[in-house]
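Just one chain is shown here, as structure tokens, and it is the form predicted alone.
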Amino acid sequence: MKLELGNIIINDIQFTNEGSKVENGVLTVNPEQIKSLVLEDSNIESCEVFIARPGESVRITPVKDVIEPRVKVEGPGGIFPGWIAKVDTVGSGRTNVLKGAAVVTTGKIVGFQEGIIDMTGPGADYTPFSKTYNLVVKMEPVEGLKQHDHEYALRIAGFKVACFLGELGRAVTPDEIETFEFDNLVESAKKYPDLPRVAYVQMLQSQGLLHDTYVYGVDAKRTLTTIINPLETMDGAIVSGNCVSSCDKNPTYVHLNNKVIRELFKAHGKTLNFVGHIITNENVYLADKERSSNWSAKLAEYLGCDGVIISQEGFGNPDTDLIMNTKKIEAKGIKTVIITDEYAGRDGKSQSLADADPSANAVVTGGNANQVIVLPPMETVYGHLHFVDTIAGGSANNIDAHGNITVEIQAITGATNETGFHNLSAR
């Protein structure tokens, strides 16, 4: 399986009142366009558009998703299948990408769990988003409209934007071209007999009540621990669908991007054999737990595995899981590395994981979520600012009279990403 990925490396998001387009670098935008597209939705009662560009003075809150711009030009499939395009199997053909430009939404909150973004001063050195040319869609639901309605809204309206975007970028030739190729098992052990077999057990946020992960638009608790081929991913076939801390909640740009994946990749016939890619979800109930993480250790045993490496999305309840995945997959033989993050309370003196396990003795952090910053003002605002007092993170009256915010970094976007989008660590 082979999937490459058209590269148009956009350097500047403009507006017109002409047709929107892609052009040397530059995306140049409609924005009567987008509102029309998002609001062809009943449930969306208005709708602005804005751009935010890299060192701007501009903040972006709440931020609901970041959506990278795509098109599919060859192959099967579409673009975020079960969402937009029908559910033929992606990860293979020519999928082009405007590399740098996000769509990012926002609007009134869904639930209290969404995040900052902004584009310079402190908070921009926590998050990735701080660096992509940014479409900043505002929408308002119609009053009245059901938490999950609304949320359903956004989410699709963003995904309808990020499409109508990347297709500007059907006939554009890409500045660079990324090549990836996923063998079956058989010829992978044929062709790296020596090298260790490597997998990658992703943790799926699926706790409900808007903490949902969907997987060719199927909500992933409902699902049962699976392989997936890794192009599959990189392709679309994961979005967002969340409302979990906006630290370590993996939007759908993260998905398209996953930093573990590709770092696989780079090692895949070199260092190690990338054998496959497990996807598990992350239930509330002990039951479901125990299903899905022996699942997890079942395929990883399936599959050959000599070691594994774990990512979760969020904190808590899902620290039982990723326990339960390290301590079966260690017991089959398996050794395991777990990417999290850590809520140490603000002195970092706190216990880092809800769960622990001796198991557990190989760990790369994404950082203290609890650690405390200061956000200076921005000059301007896209989105709504009274929000940062109740988002995750926050805490009443956090802003003082000079207009500076104070917040944990688990309310900044992708501040401690569990896939390693991003350069936080700790020692």
Second form
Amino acid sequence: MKLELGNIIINDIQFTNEGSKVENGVLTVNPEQIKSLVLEDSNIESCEVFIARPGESVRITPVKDVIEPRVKVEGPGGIFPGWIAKVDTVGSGRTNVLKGAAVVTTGKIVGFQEGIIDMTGPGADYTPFSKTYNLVVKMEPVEGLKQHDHEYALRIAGFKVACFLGELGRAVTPDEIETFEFDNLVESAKKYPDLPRVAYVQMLQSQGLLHDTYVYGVDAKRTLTTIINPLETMDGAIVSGNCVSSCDKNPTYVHLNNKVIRELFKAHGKTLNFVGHIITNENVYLADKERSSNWSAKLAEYLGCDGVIISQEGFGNPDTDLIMNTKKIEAKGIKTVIITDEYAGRDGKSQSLADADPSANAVVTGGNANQVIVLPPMETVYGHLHFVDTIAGGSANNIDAHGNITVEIQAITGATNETGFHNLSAR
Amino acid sequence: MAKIKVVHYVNQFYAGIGGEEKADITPELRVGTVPAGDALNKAWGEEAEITHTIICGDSYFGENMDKASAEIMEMVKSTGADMFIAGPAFNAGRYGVACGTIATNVKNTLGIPVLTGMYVENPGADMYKTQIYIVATKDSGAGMRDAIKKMAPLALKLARGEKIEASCVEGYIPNGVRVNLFEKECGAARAVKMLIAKLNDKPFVTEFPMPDFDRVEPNPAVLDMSKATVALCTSGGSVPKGNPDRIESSSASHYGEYDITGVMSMDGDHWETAHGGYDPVYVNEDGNRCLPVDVLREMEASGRIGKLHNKFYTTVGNGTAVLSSKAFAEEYAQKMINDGVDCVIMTST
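Could the form predicted together with its partner chain be shown next, to go alongside the form predicted alone?
Once more the chain from above appears, this time first in line as the rest of the complex follows.
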């Protein structure tokens, strides 16, 4: 299978009263078009649209999701199968990408644990989305909307806006085309008989109520561990339904641009043979944890792996899934490297993980999420600033008289991402 | 800003006074520096200066810890220093423990910043790494330049109360406090590199070592010692006179297995110690002080134990890597099991 990503490099977003378009690297958006699209959903009461550029004195909070605008221009399937497109298999043909742009959804979100994106200042270093040109879509629900319906409405609205923007790039000639090819097991074994066989085991957050992830529209907590083609993941098969403790949750943008997959493709055929992508969940029940990790190990063995990279999503309870996966896969004689993050306390002195095992001897960490940071006031806030004392990582009275906010970096979207999307680490 | 005033602690060896034979010298306060201090002063330029040096013998300190500590503390106080530096001690065990003990005391009692340096396997490192900053050095004095290169800037930061970055940035031994840093590469790139190294059996460094799981559960008690075969083992370096297997005095590369059939006592005519990390005089006079064969023979005769195993296993613990020790023990433990040994008395020094 072969997938081409046609990157249209976006250097700015502008508003217009006329038709939205992509031209000369500028994404021009008519906000009224966005609003009417969002308000098609009768569960959404109001919608406002803003632009947040890198370096601007802007804070976006609470962040629900970050989504990359894309359009399928060749081949089967469409963007976000199971949600926007039908469930045809994606991962082949060509998809055009508005590279450098993102849709960021905000508004009164259902929980109390959503993230912060600062476009400048010390907080900007901690989020990858201070470097993207963001179209911020703020949405408020109709009164009395239940939490799950609220989450669903916001999630779908974000996808719709991203697809609307992506569509603007359909006829645009991409600035660059990236080509990814993934052979079946037999062919890749013939091509690279001497290279170590490596798979990616991706743990998908599936603890329920704002902790869910979806594959081709299916709730990951209702799935058995399975094998997916990494090109399908790169082409939008997995989407985010969670944003709690946003430092180590994967927005949809991160799934589309999964860096473990990209790094494995870089090494493929040179230092390793990338043979598969295993997706497993992080359910809360012990039987589910045991079953899912049994299947991870079984599938890694079935693929004939010499090694795997395991990425986690979240912390605490999923630490047990992480360690079960690691122990069982290592027990098959397959070498593992795991990517996690730490909750070592504000002073960094506590135990970092809730579970541990000596077989987990190769760990990449996204850093200590409890680290405290002071975020200076921004000129503009898109969303609702008054949640910052209740979001995960915030605390009571954490805004001082000058508007400085004291939070743990776990409140910052993507700060300690466990798919290795960002550069933060700890020792 | 005024020059930061530093007081430096070294042992008899790094003061140029002498080796083991001078390890019993009492604490002495000198104005000025020893060569290690000169190197620090040079690295600091106008920023800081060692004004005084405190010298103490390793044995004296080890044997008179409370008294020596108190004496040294008074000396540090009398200098009015802004900062205290000890060592670096490299892999010298007693020196490392002394550096760690004094530095920790100074920090807790006088409240001035402290810094020392030693090899990661120096026992002083494990004892004090969570209490004070200990720069990771090489395992011998040949690593002095490298040690100074790391200690000089970290000392300035500590003296000025500046933010201390992660251990891998500053060069101190991980102290259990997790500190964030921005890497050059994203986590995914680091993970793929680490996996390739692991797959190819190349060295790699985990970013988060799992908590130490090397806990040894004691075996159940031996219910009837009168029927038990007891073996003696030691890391104190007991060997036949002349050290026929040339067990190293430090960082041993192997262990020895020696027959004691008919040996009633470890007398000084036939036995000695190969250990280079403690005063060997007393064990060389009477080897039972390290390996108590005489007492075990008495117990054997009186029936308190079944019998003393006719072989003992010995190595030098001084500067020997934990992994080496583990490998030795795994091998000779099996030999003892094969020989029907029921229990082992392991002596250290």
